[in-house]
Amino acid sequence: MEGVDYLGDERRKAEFDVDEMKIVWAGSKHAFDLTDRMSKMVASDPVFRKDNRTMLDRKALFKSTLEKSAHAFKRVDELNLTYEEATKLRFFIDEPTYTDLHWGMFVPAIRGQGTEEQQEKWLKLAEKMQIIGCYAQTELGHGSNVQGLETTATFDSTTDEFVIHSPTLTSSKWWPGGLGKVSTHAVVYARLIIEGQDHGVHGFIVQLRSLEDHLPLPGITVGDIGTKFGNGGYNTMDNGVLRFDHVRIPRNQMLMRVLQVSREGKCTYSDVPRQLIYGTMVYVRQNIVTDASIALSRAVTVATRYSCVRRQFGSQNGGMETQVIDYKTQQNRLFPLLASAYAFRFVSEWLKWLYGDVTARLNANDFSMLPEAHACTAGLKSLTTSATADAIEECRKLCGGHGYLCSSGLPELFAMYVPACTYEGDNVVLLLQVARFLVKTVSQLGSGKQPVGTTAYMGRAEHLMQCRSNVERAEDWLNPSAILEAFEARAFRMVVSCAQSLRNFPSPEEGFAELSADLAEVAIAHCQLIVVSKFIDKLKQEIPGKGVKQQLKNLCNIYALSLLHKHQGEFLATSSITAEQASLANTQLRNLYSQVRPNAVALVDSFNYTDHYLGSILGRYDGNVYPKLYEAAWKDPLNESVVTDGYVEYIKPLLKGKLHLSRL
């Protein structure tokens, strides 16, 4: 039945305020007013609808998405947006598309790497899509070594240009978003080449279509890599191959706002310091730590609600079945993940004040937090992604087969978020940076320079090689000392022992090769301590709304002790625990899980999430799930005949014994 709150009994069993919560999860008032404003006006606009994206085949899908694009383009400037108002909108709109790669990525590059005239220059017509860019760095044989990077823009000093070229098959730029049959213009990363010396990788402004008759320039070989995993899913985005033939460009058109080259082909550094550049990556790293969050909570919506609609077994004399949310198993593997959709969003806001941070001390030139930042972004972008990728494919389990039809939202979603954990750094790539500096960090204890940030635990070295926990009891566990104890000290260990077993080795290289499994480790083992002391850090704040703050309590102890309970080997093995405190974490989670379990509901319907956005019949607002899973049956393109397409070719000869089959 419509308009039937078949949730209402869950809603009503919560403990808290939720209305609180819902700001809380936006991270202020203003935030949520925006955000509600901003779904509502786009579940409302049917040009955005997607409940038929799934059905679509690739150039009806990409061509639905320009419709969407322009649109939104339309009513940014009918409403006369903010530039946060039309952040959100985008955002709402829900789909991988040209415009995510412009705002995101080509502008943003502009700005951190380019002149002021160059600024003056491009944005302009950038921000009013006068020209659309894309951001052209990973190549066809290179992603992640950068250095490796084959394209070359080499100076010739007679015509005051650079020819861009690409020398190699494996050369071509392949991936760039929005590249394959949109972008009139991209920032290129190619190797810088005068007089024959290599001078690195740097950034040129390379227009690639007529502004015209969107054709490709003399030189240019452009267009779209192929239909992508899923349905739906990263399909809607024209990730491109580009090719360059000897390409010139004006010299001007090099970002210059670090290293300059002058008519003559001098090259001279500025003094803007390289490291700004660095700025930009933090920015975005820290932007996916948020959609990480996103995503998760996403999943953990549609899982939680139905895991409340679903029932089996368990029935005695007729009576109802039991809800699948209450099997203890079911328990174990959803409120995890619902605690780390919390514990990633509030890691998210503290990473948005590191940005602004550490862009404050840059442009005072003070650079002693940058590596640490850098560490410290790799590092979460890596853990956040990788949990979350896994976690959405977790929640389509828990919703059974049903979770395998797209019309539950959660297979396209997958396909949708799953390459984050490759863009912006491969990550097991970044956990090798962040375990090279954890490394290095230990290796300078002794020299007097104290760690900061997210390392400072690691100047109480003495006591963390020492300290044995003090848990007697299960609720002992609930203790936030003792629960970042454990972590720091499991934390250190592994990176001292690790540091310790390099040393065995001829050459730290060949170490940090035969070691790197080990260090991939340590660096996720440094970033879990990240997420648990933020979420701790979190709770010390002044949360308003009845109940609230013991929500987020629970939510925080059973993401560490969750941790604690999958990775009790390391605890055990570098003695930060004892198998009897193991167990007792153990007891104290299931107990956490009984006292989620009424709130459970009511914890989702904090992400204040529409149908719309949602996508996902499973996880519908109402829980009216069954009638609109067999409505959306019929609408299947398969559905549009009785008999199907190829029934009088194949199917009735078959029947009817006129096909002549051979014999085995």
Contents of the next structure:
There are 2 protein chains.
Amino acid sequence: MEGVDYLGDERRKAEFDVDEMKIVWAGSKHAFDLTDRMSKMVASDPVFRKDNRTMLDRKALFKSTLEKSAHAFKRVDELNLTYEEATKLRFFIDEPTYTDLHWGMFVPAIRGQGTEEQQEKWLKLAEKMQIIGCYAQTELGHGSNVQGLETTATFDSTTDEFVIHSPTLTSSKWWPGGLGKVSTHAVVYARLIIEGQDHGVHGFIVQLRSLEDHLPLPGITVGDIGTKFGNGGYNTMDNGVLRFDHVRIPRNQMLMRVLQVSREGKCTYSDVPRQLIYGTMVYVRQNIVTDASIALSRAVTVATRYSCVRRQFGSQNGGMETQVIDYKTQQNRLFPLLASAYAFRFVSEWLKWLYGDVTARLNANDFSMLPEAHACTAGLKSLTTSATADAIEECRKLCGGHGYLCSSGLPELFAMYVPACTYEGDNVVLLLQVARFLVKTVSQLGSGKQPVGTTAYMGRAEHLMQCRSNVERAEDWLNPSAILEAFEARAFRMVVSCAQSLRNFPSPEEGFAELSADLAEVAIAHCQLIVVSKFIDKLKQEIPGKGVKQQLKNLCNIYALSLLHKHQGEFLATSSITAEQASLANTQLRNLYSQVRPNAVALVDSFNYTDHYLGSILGRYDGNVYPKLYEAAWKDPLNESVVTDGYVEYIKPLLKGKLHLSRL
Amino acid sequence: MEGVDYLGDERRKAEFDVDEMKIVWAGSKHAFDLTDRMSKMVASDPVFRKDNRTMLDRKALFKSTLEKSAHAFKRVDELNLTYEEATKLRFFIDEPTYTDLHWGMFVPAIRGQGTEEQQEKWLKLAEKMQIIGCYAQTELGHGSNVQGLETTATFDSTTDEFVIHSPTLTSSKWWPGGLGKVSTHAVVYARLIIEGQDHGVHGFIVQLRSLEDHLPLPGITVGDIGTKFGNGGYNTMDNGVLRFDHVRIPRNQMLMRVLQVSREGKCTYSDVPRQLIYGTMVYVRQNIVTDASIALSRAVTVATRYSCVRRQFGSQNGGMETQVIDYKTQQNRLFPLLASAYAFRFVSEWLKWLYGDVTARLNANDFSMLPEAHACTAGLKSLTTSATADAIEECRKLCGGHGYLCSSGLPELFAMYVPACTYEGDNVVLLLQVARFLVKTVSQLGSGKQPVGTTAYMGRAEHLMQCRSNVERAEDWLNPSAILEAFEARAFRMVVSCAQSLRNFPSPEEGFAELSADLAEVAIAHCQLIVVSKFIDKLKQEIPGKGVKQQLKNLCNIYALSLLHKHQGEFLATSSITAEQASLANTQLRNLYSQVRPNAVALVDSFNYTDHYLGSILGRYDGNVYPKLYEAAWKDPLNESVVTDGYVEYIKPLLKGKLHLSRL
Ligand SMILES: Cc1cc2nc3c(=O)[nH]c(=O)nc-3n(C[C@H](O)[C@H](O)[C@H](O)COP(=O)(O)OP(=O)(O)OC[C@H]3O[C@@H](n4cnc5c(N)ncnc54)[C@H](O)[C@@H]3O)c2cc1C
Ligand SMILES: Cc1cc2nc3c(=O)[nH]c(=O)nc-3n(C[C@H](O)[C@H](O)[C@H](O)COP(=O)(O)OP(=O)(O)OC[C@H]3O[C@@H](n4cnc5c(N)ncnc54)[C@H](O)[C@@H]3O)c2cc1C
Ligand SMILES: [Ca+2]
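Okay, that was the form predicted on its own. Show me the form predicted together with a further copy of the same chain next.
What follows is the whole complex; the chain from before opens it.
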């Protein structure tokens, strides 16, 4: 069976150069080589196997992940991997674990909020993992509203210490990853209290466990918060609970880059601009958007390959049945998701550029672009994670019954992915932030303030309020400017209409509260426009490789036109297009599906995922699905014995009538 | 803490008689008493506890479910429960298990497809559970297309037996619940082969395991197919794989109510109408729609209660923060789901009536209503299960981070519920069946054939093509006839438009294939109309209880207007309403949310779920969420030891630099 390729026919149909597309997807030849090398390294190392993940109980699962993390650290060391390589290696292990928080939140928090001395001291320890840290912000009763945190850090000038305390049950830290069973340290967010005065929420480095025996230090209660969604899923992570009973730390463990507390308990702001945190936010959210494109492309790979393997109905004269990918309903559900994966990839690439731009401006003390950059990244985080979560589940459904098996990989992927809609900003809360910014932008249009960046189009207000789409035939929708104009008109008219409605309320705040559901829709319309326009921008670049650009054009059009169909109501209600034009868009969409169909498998091959990383029998590269599903079934613990455990106690008495003898 | 009611204030706000609403929800006083009694009986029996479900490994989980099933049987016997009571008792145990298939598929299959002698013999054994049976239709390579099954049942006239055989790997039976580790018997669907001639797919009773020692009989390979979505979820069920190697069964074990095979191998059709199966389908699908309303109402209960407990932002002067249920975005996501729960409940009540009607007509040899009844139930199964699956996940997201914990109950509910979108007919395949029926109905309008049942409105073709909504103010949308007309116009115009487009294709089949995505949307529009109209019908009945009817009116309007907003594009594209009217609908919707808000908790209390059945700390009746979440955390197996298992091997060496000594 080795060496078969049941998808060979599909691959031969491709009309473009897959190797070149792989580089486009990866972002560069360098990025491609790196991910290719690291993913294969992980895939070939038996310690990193994950096919038994859903069969382990919580303790065994957790322990196996600890083993992997340690093994990864060892490999990085042995092979002398670069930071970039090490990050990729950990990434391909594909299990949430404490190192995500250590490297992804603890270290950056110290780097961003610590003074130079603090960085010197703590980063050194952290980088060698002589301490392990987590990020303890959220509390049992407080999440989205960080300003509502209850944990206190009270300055004791007699001892030059802060007293960290959990005054209520709801102030218990709750959720931080890596906290429950592993971290020795945490950056703890707490209210700074000096002589009874509340100075708001700040970060403090607090040691939690002994470096000798790993026992919690005095005054510290810490543990895991329990099982989460999915079998393996996030259960490899020790999201934790933490309570402080008057725990004392030296004054110099408050992160003081921005606000300093002196020996006497005086607060002084440094000259470091407070806007610095925006830079970090753009960075973190850009990563989340990249992750969305990855999670989505994984799910799409599984659904696409399996849809070519799976056949149902339509056999004539005893011939083969139809591949389900040939059904238009299947295409209509799948291909827009394939297009979204590429769309999110390119917008995340652009966000990477934006991060560089923001950083450069910050360094030059130019804060003019910050609000726009902040709104845009918040919106894209929300848009792409929500779409990806839904898409993974849709891909699972596209696989019919077999998608429900863990061996399809999709249930695990979903369970592991969905919290991205909640952490780093609840997606609805984020949309409302974007909406607030958009309404403000529109309200300032008259005042001569020019909208910048992704809101620049609003500067063409008059045109956007008046323009009429000139699409007359289905092919006209292939014109990027037709698409762009329709999306701009829709978004702009929606903002304007909301801004007008807001004026009917006694106060802007009341209006905003009352209309918030509409405002969230406005924010989505604006963010979709960003994604569409960045995809179109990408296509203006030179892209080498036979047929590659044509495929991307098709995907860009599918992304835009499928959104146009889905949100038809908004395009029509704002008169951005006519019903007739909407119908032409739909016709064009069907044509595009036919063009993508022969390239579908090659388009997912271009993501270059190993079978290990995919973790899906349905999505296997070779399409050898049925024998492998069959083989895998027998590995379930229930199959260890032919007669099931429990037969004697619970089944036999039933069959023998021994449970209800009284009535026989 | 016992006896507190943190939601007491919410309950006191209610403007209607909750006890009366409970009876409306249950369907009758009798039904209320029954469910109330049985759910409390299960809740108070420690054997039925389920709060540890997500912490068990597969084997322990499975065994505990076997125990519960046996215990349930014993209780039924001891208490001499009626069939109705026993069914409810099993229902409230709330774990998928082999008895679902035994009672829900195996017994009905024999009753529906077996001859009188066969029923006499097998039902007697099955009803005492002296045999345990499952329903083995789906194969590894064949699901939706039942006619494509590969398993063969070849008649051997020399021995008067059928030889049941799995000729290929893909012919392995795959998925049947209860098959993997429990069932002694199965109704196996296989191709009937007589003297080389294929007579299509029929059902056969096959013994799988010895009644003495439970070992598989010779020629039978059987086992579990492996872990499925979710932690507990469906993993309490032994969905199975089964292969036959020339297994012989007596001729009289083919289910012969419709087709009979004689001693000589002659096939004869009995005079029992083949349409009988439609009756069973209506029955099974009505149950699925009821289950949708239950699963949805559970999720909504959790999200509603927790949204009252949870507070974020908006505190002024150190006061309490805002209850998140007071945010319009939260209401806009939650209240349409609350309304859907009621809507699905009432449509399932109507389906119960329809089943009675269909049965009566079948007995009178009247088949005229069958195609319509079949299409309508297929469509409602698809609509309600898809909406419910999405809604459960939305309810989970409405709970923010805490919704991601298994202790919220929502991850388990989702994982357990989603296969309803796939089994008993893949939801997309079903929509296409509905669409086919609708197109046919429209095409026959000219020929004088009157559309019946839920398609009767199509008889008013001329009116529906011309009517214009006369809504002028937001309040006009409270008028049921305004809503009904808009939904009828939209659905009808969409069908007509598709039917017209189909004519542009060389053949209807080609057209149907090409336009299938649009056709699926047409089917949804039609099915939404059914749900809306049955809700409106319900409101025409007398409904006792102070304020009860007013609440239901609000919910009916929310259901309809939120759909109208979501599918605005279709209403506008078909000119069923204007953009201005759509906007008025939205304004009315916001008003309705304000009216539901004070009644929200009472409206979910009316479902009368015990805390045991809800299985959610966030959804607790008393709202005592935080202390109970905190308490539950400590029960996680990871918290059994303070220093984690794996510390010595995988964490200590890291911290001590022992993993990378070489470089220090
Ligand atoms: C897997 C996972 C890992 C995590 N890791 C960490 C970690 O390492 N460290 C850490 O500190 N935290 C962590 N968290 C916590 C996470 O950051 C919070 O859960 C997140 O910020 C959401 O906050 P919440 O849970 O309070 O949601 P809530 O704010 O309570 O949301 C509940 C509902 O209220 C709505 N809502 C809230 N405010 C508003 C508003 N103003 N307007 C309208 N609607 C509103 C929301 O939309 C949502 O529907 C993690 C969470 C998860 C799930
Ligand atoms: C939890 C669970 C329990 C089950 N229990 C049982 C049981 O007890 N006994 C039993 O016999 N079976 C059982 N099944 C099997 C179940 O009945 C099938 O999975 C179901 O019928 C779907 O078929 P499929 O898996 O072949 O999906 P497929 O048909 O392979 O679906 C794959 C994709 O193809 C699409 N598709 C298929 N045909 C068409 C078409 N003509 N046009 C357009 N699109 C199409 C679908 O929409 C879907 O997107 C169970 C399944 C599950 C998940
Ligand atoms: Ca488990």
